[in-house]
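Single chain ahead, by itself, as structure tokens, in the form predicted alone.
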Amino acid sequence: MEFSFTEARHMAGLATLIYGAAALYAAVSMLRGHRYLRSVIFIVISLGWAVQTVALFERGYEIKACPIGNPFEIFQFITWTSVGLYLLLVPFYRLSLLGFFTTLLVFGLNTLSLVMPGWDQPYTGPRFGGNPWIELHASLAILSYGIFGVLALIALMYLLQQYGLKQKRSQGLFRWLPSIRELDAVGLHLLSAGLLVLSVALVVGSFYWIPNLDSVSIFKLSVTLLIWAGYLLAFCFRFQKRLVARKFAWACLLLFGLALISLWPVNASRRPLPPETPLTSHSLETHDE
């Protein structure tokens, strides 16, 4: 059976338009010399996130699995995670302009996923052979990329604030950026959270890889480990004070860019896993649909 992905795709497109409207509202407000209302941007972004949640739920319902089976779904899942994280951060941190930068990133990545031909190829059934370990591994890995996406935004805001202070600029965008100290603290927290989630993803994946080395894509595993090692080194160097301030911010931006680029070869090298046969139920062994 071949599923129709049209409805979920349309919902994702609607969510993208809502994110774009939020970014436009914030940009127009700042161009007029006013700080945009955080409550308005929060409500609009929440609406977009709710619509995107429905889109991903519909896609997941169609394939009976987490919707991360092609580049379109992966990008949608990353942006959905980033927006969800932003909504969680707002009550705890007064990060001015994070909503604006989040909508720009999400609108850009979502639009790219919608307009690129061939990114949303239909497929039938779970792409991981129904293996729960691999599906959980992949979901957690993409979730960590969403966290690293927000980290990249914090890093960009840090660089802009540092530039504004160095050039003694206090007008326009620079007047509303959070303090250097706050951005640095939030950046470290996000790096810790993203690294933890990605580490758990690798541990979960190892439950399948170790006993099934012949069916593992060595290239895919190597790329994932390299991304993990890059963030781990950034984390270690940050605590050793060997990677701080501007260097740390640039490292976070570079690593997120590499993580996004790695999605293409990783997805291309993905090999479908054979469906698992439950070992705990003899009655299912002979079941054939």
Given for the second form:
Amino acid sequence: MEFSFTEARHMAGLATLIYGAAALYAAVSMLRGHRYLRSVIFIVISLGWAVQTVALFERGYEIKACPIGNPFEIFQFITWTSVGLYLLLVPFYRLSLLGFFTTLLVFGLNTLSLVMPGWDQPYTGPRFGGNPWIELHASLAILSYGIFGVLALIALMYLLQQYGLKQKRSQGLFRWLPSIRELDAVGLHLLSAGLLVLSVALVVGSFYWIPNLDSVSIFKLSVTLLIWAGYLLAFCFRFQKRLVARKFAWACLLLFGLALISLWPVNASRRPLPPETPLTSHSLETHDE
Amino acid sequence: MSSQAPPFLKDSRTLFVFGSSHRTAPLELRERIALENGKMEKLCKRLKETPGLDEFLVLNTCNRVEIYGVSHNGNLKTALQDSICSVHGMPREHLEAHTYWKANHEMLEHLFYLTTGMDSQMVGETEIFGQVKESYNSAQKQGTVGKTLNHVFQKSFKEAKWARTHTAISKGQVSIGNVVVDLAARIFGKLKKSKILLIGSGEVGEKTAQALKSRGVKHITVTSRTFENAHHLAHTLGGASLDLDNLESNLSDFDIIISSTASNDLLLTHEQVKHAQDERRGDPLFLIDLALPRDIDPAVAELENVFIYNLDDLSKIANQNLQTRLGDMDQLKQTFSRRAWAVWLTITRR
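I have the form predicted alone already, so could you send the form predicted together with its partner chain?
Full assembly next; the chain just shown is listed first.
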């Protein structure tokens, strides 16, 4: 198989390799006892993000819609959002090691989306029946998942720093992690932002659901609302300081895990394409392989 | 040890360091030879008049008095020794056995070790770098350093910066106060807004509070069994004092509590800390128990977002950090030996 710059999967694969290289560089630096150069990680991640943007653009151009129609695309879109958010956060929050953790998450999820058989199922585009409201709803929902992805990373870093301080570990990774107070503050900001975006996504989606209730999958709607309610509860309890410290971090990790897992049943609940439906050029190539 | 320039040199100039430090002299002697109250000026005046001494720089710290120089008159050890002794009015034999003389590339090696903190009592400390720089600036102003020492000292500053960036020689803190500062930064980030309570007016506690203050802490409160002591220390630290009887009711106001009293009983019980932490509603609390026997119930460690460190924990971290620093020493010595030769060859071929 030859590499092609015009093939979305190939470009997504290239972006994944770049993220992997960034993670490897950071890991090797830390294993040698040195803090990695943040400027290097930032540049490499930016390059990976640019390549991934091209990949998503190519797929979007091909299906003439936002590329969030199958698990491969959804995962790619979530990681693309997470990296974009990381690039946005860097100038405002000097959170050391966030780059490393972002590359690990993105490399892991991207690799999963590339190697899982059947995740890049062909479909005719646009997937959302050409309804701009429902497409906007889906894009915003996945954008919020990207934010929750970074929130999960922050929560993981928080738990590691807590563990290091409680167990009196001061060597290696622990000495470079940001302070728990900073992580807590950034976590709350991200939760607020993610919840806001997801809420807007649901409001936008309701413009379609309410008049077309018969055509909506109740299962998909319930799962989405459940995830939203979970984050809303976490936000309320955090705001009231009833869910703090480790419990809050665990809640953020758990909710993101649930959000990712929910993508399977949500995707499975979609009605399969009729066999006579003409395939896109991308689909044909996928079948040929 | 070679004291003469190698035979391939263009001239017979010698680059040297002569001095006495914590490695060769006891504290009493170091106290006697410290260049205070105008003695530095007197020594510099004598050195300017020393025949054969082309350039020189005097380094005077609490751990060493050293003269770096360039001579065209071979070994000036005796003359320099006499100069130091005459400034202090002491017989030569008192100093003789406690000095060292290193020449040419060995002087360069010594200087690289020095600026990197490898020759310091606390390996890897960075204060010495500033002290050397200060002495160098002062010597420049006085015009006692020339082309050779300028080049040599600039090189040594570069080497120190390189070592700090590329090795673990200055990584991690090795004093209790600075270990506490590092831990506090891992919990609170910037310490400017953190509120500190110091229980007891002991020296270790005071030094720890000073270390936190040096990192920007503004709110320090002191409490002690003797209110006068607390008030006096609070004044020294630029903070406030608190009556020990009001400790429990004010506990939740503080982010960092340092305790170092001579009390035989626990001053802070599990219940008291739990109550304070409930009032703090999840805000982290950092407890430092420097007392023996301990002042704070160790069981508070199980409380959410409460971090307690005692003297043993802090010493363990300081030792780990020291081991990390020492781990890079051998490699650095080899590197500096190579580089000292390279610099020495550059100087002699200029």
